[in-house]
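Just one chain is shown here, as structure tokens, and it is the form predicted on its own.
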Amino acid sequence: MAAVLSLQDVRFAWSAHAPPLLHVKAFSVARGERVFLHGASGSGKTTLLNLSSGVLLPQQGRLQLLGHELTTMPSAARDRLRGAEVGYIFQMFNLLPAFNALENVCAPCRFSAAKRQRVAAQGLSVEDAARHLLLALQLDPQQLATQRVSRLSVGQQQRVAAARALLGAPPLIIADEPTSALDHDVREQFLDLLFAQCQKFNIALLLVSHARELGRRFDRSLAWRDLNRAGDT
């Protein structure tokens, strides 16, 4: 199957002085694979993610994201690229505070050509798009319609942030840290209905956190630990 995302050999430190923060010297997610990272917090994850979206760029090594090396391409090009093929869940949401929930999700259609096309392809606008995704994630876009997200609760906004992640069927889904503020039973649903989504639409996820347990929800599961290698180096 071939793979969304590829490293082999990457270094990364935050300056040519600074000991290596990360050392991978290969680590892949085939398409619709469901990846666990599991690691103490503050110890280099979310700088894997970063770089696996190519908002950083190692010093070191090849850094592929669907077979575009992103450490050759320009930064405006990374950032089309990124936009085009990568849905983001971050740990704090990051969602637009001014904006009700269906403007939240149809935001990324407003810059990506590539994830409109996709939502057309579904014979869907992106309106109706991101309706059906509130409804399948149990959110009612009606009843939020008039409502600023920040009047939501944590669950109710992680699902917007799911939401937004997904429209457009973005071939890789990265998740830092995304069910840390939720409690054991909102998180297990939430995770189906994210897994549910990610199945449908074939997309490959990559999810990190430092709550090990949750490995035994997906494909394969890893320990930092084990993947990062920048210690031995």
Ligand SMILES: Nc1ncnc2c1ncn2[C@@H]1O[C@H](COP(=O)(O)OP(=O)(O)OP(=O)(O)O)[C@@H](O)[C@H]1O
Second form
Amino acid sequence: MAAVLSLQDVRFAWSAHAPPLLHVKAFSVARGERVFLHGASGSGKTTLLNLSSGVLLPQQGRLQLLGHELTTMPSAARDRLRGAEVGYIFQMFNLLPAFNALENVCAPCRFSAAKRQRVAAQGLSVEDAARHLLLALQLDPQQLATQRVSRLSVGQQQRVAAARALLGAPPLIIADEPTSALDHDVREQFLDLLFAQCQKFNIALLLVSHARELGRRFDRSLAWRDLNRAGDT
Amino acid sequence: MLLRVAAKNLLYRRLTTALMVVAIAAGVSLLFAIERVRSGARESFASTVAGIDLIVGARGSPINLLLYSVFHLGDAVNHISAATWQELRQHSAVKAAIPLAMGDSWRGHRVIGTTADYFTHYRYGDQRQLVFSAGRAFTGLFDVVVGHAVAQRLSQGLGERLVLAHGVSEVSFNVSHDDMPFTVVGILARTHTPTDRSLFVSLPAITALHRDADARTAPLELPTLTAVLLKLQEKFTVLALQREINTHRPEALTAIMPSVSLRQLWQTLGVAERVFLLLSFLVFGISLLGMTVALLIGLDARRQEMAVLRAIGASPRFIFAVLIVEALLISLAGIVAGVALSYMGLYAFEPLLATKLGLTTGMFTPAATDVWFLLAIIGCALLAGCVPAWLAYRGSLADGLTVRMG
Ligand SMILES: Nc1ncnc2c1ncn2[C@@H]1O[C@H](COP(=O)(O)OP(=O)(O)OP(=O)(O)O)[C@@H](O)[C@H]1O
Ligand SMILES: [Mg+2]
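Return the structure block for the form predicted in complex with the named molecule; the form predicted on its own was the one displayed.
Entire complex below, previous chain first.
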């Protein structure tokens, strides 16, 4: 099975004089695979995710998203590729405050024709697909269509963000500590729902967190210090 | 999507948006109103004296002569004799000499003693002749012809009897001759010039107005005149005739060419005009600055929002465009509100501007230059919007998907 994401000998430093922050010899995520990455704060995990989604470029190495080499791609094309093939979930403040929850879920489809097409292939309109996802994530689409996102609880906000990442079934969802703001029960429920949808659409999940105990639920659990060779001698 | 994001953001921050729009509307309305009054003044002044080659008055400042003779602003200090008018009338180079005797009024409107020549030879706008909308020129001693604006203040119109007052003021004192009513025999069509606000009587009627009741039966000699408007047989003789009149012996006279004096007037007023325009530009500039600052202050709170947009596929250029479009929408709303506001203001102050400045035309008809003017305003707004847009662009490049403090 082809890799959704693959890094080979990638090196990254924030500036020419700074010590290299990140050196990944080989790392890949397979289609539909759930990968967990844990590591200390400030060690470079978010930086890795920024590289993987084509927002940052490494100084060295090969970096492929669905077989497309990001390092040689113009920045506009990288933005488009991210819009089409990646769903992104932040730790907090995932939603556009000026849009209601339903509009937030639909927003990526306005940027990406590829996502729109995949939704259409399911025989659904974008809004209907969004409603289905919200329902599957145990949210009430009726209520969310009218409510301000700032009035939602953090747990609800994270589920709306998950629905947004899932809509249009991108091959890869990147989640940067999506459960850190949630307490234990809500966190478990959130992961259950996210996993179910990823499985349903065969979406690969790359999730980063401090909380090592989450790792047991994933196909693969990695420690950042094993992956990152920077600073090794 | 771009327009949606920008519009939604503005709606979400309604209060800030509304304040920015109000500030810009204030700036634009001031700028626009002053520009309208300015060009309206030029237009209506220029259209007032179209068919006249020379204006003759007592020795004095040319601009004064122009102002009181055709624009009815201020009063003549000295007068000229009727004999001079007769002399000018008989001059071989002169086609028509229209006498003007001012100094009396009806409810604040000027009463002008003249001859029927006024109605045939006076021209305004692009060489347009005066037209009677009702009635005819005066023939009898107590006949009066009224301008369009005066007619609006009449209760009956043609045939109505008016009591004219000596002197120029809104209220009539007891010097008004209650026993000498004039009859309205003609009403002039609208011209958008001071003619609209004037009443016209024959020269002997002016003399009669100033006479004691007991002397009224004596034959009426002609009154002293305020000015004489000359129309020449041949245009090219104008300079020679002007020189001739300026060196006139029996009485010290000044002859001016209206177009030349008008140009001098604009030069004199130019400084004040420019100061006004500069001030209103400053107000507009400050309102734009206000918008820029408000957008800049907002940026910091919106960095996470930008990161979210980037995460769902927006390019840094899109972020730049969002802010530009926001600035553009705000200023467009401000411009529309400002122009509407300035029209409302002009409309409200029209009577004041008309009576105090003699502005009657041009203010409400949009000119071709207005388009450039508005485009320039939008251009300024775009430039102002570039500052926050550029910073947002830089910021989103630096932030990527992770917003850090500071
Ligand atoms: N824009 C930037 N410019 C310079 N240095 C940066 C920048 N962003 C991050 N860094 C540095 O890179 C290092 C790694 O940051 P990163 O955010 O990737 O850590 P992390 O592993 O995600 O930490 P955490 O678990 O706290 O989120 C940090 O030392 C940070 O100071
Ligand atoms: Mg991080």
